[in-house]
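First, one chain by itself: the form predicted alone, in structure tokens.
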Amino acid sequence: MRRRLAMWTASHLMRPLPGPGEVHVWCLFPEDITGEDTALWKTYKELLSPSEKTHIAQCSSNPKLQTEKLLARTLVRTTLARYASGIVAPSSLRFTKNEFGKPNVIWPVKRLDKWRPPSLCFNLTHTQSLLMCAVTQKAEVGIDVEERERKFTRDLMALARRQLSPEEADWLSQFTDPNEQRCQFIQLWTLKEAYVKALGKGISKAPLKEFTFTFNASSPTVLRNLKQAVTIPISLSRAVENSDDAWQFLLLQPSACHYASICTQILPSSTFEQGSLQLEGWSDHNNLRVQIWRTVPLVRDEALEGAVALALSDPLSS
């Protein structure tokens, strides 16, 4: 345990802040880690609070779901205390909910002159083969991730007639070939997933058909290179509490066997321009960075590679 903390302080797992219109997203493929290395998973379990650890202890009847929540608490601990500059341990933070379930993370009371809790916001998504946890400064974010061959028993049309907006289920009868509709339903099922969990106030509050994801017909439906990604737009009825104008999404595949979707929120004080979506480095007229990397907590992080950007398919193309 002590080998694997002290690795913590590494500069290579260090991170600045998130800077302005800024979303950091750290994904962790389950494959990367060998089942052999006890060692490593033995850490992750120390790293847990005693109820993360009671939680996870009453899954012992499915060992796939046990390993996702073992690696998601994992995820998350490691990546904010990387904000920290290593004065932070993960295993010292700990966690509230608000009333509809978003968490919150309380940092530890450190008495250092030079250094101050981080104003983090951040979510959490994951299947078995792959966890994601987007992280900003101030501004609010949603993600949420689904397998790509995610299979639905249910008449899929009498399933988006009850969850989606009129609209959107009208676009998504459009598409003839079974495969592409699923695939369709999965790409916007992601989008209003991230939305919800931005806001944080539950479905309730956010009803899935009372808001309506669009297309738009002048852009690709695939870009192979994240610079070129653009953000998917949203009309929102009276019934959601919120401006159509206070949210960007971006839409991606981040695998091949993926799709995933952010929402983050516009922050008023915001001094870029709306529109589109920037990896560090873009010219600042972009208001949305987008950084993401492929991550083994406490032993690596690389870029992540062959993410591509995707926009909402026009079915009469397709």
Given for the second form:
Amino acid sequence: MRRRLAMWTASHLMRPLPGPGEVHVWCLFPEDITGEDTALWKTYKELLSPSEKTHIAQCSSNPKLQTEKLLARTLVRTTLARYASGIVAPSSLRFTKNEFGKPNVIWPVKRLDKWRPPSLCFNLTHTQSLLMCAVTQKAEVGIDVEERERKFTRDLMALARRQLSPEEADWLSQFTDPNEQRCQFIQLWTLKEAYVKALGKGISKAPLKEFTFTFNASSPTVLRNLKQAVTIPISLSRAVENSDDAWQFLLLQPSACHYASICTQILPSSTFEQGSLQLEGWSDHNNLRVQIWRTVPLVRDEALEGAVALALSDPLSS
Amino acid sequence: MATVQAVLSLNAAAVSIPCPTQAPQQLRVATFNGMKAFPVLKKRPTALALRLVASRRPLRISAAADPETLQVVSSLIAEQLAIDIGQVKADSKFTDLGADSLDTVEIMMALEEKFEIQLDEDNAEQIVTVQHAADLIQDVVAAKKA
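Now show the form predicted together with its partner chain, given that the preceding structure was the form predicted alone.
Below, the chain from earlier opens the complete complex, with every other chain and molecule after it.
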């Protein structure tokens, strides 16, 4: 345990804060951690709060689910602690939820010399094969991931009619290949979920059927270092609270087997004290910059190879 | 999401002695903090009294779905999530069983199809546990017959 804590303060695991218009995405693939690394699993368990441990113990009849929940808590704790310059240990963070279930972090240290806890927004999503945590500074963020090969037990078009807007369902019905139709449905679903999670006001404030994502191939947008993406205009037929907020969406494939969507608020640059950063190698088109890592918490981080951006929206007011 | 605990006050007569010949009770709407909960049907006293005896927990005054409904709901959920039915308890939360939002929607659709009912989105959103789902199903089915 001491060895791990010493690693914790190792500088290569710390990160500078996300800048304006920047989203950091941390991806954890459970396949990267072997079952034999019992010391690592033990360390992860020790990061958890008593209530988290109890909660996980309750699903003892479902080991895969237990693992997923354990890794989810590990990912969010270690991710947030990265941005605290080694001052805060992952196990010392506490979490609360707002009335709609959106999580928030409470830092144990309020000040240390000149250091103050950063104003981080974060969101977590997971499937059994991939867990992702998105982090921004001050801008609300939502993220959702689904497996491409996810099995549906219901008829897909019935699901689409029920959950998507009429325009989206009509668009989906045009696909004749069931595989492609399923993939498109999953993409739309992750976009919607990311939006609802970013808003953090629950499903009732942003009913899924009342806003529409459309894919417009007429003006492709290029993101450097990621493949060519198409622009997705988003129209909202119903005003939601804070309708002067601007939101931006990125649809991506973090791996060949997954679709994920990220939704983030575009804040005026006056929100930030410094000027906006220019990062090497990343386009600042539409002011959205994304950095994605593949991580084994407390062990290593590397750039996520093979992530593909599928679509990016123009920043639009909701 | 606020958990709605419907606190009803049963009148003493219903709780005391099982009485199979008692007339069906009326639909009552429970409220909690001024928010309307989904309608709760008072159970036939026989079933309720038996449940009270069997339960080791303090008296939870919410009308429960009958065991058959709970069984059907549980097995549908187990099938949807591809888990063993033994893992599906009445007080299991959907999220604790590994259901994400898409699973929950598919479960709702399966239940609607099985019981030939329509579930209101507002009600569906308040479902947290398997028991909630079974209770809601039973209410909607009863309301449909009424």
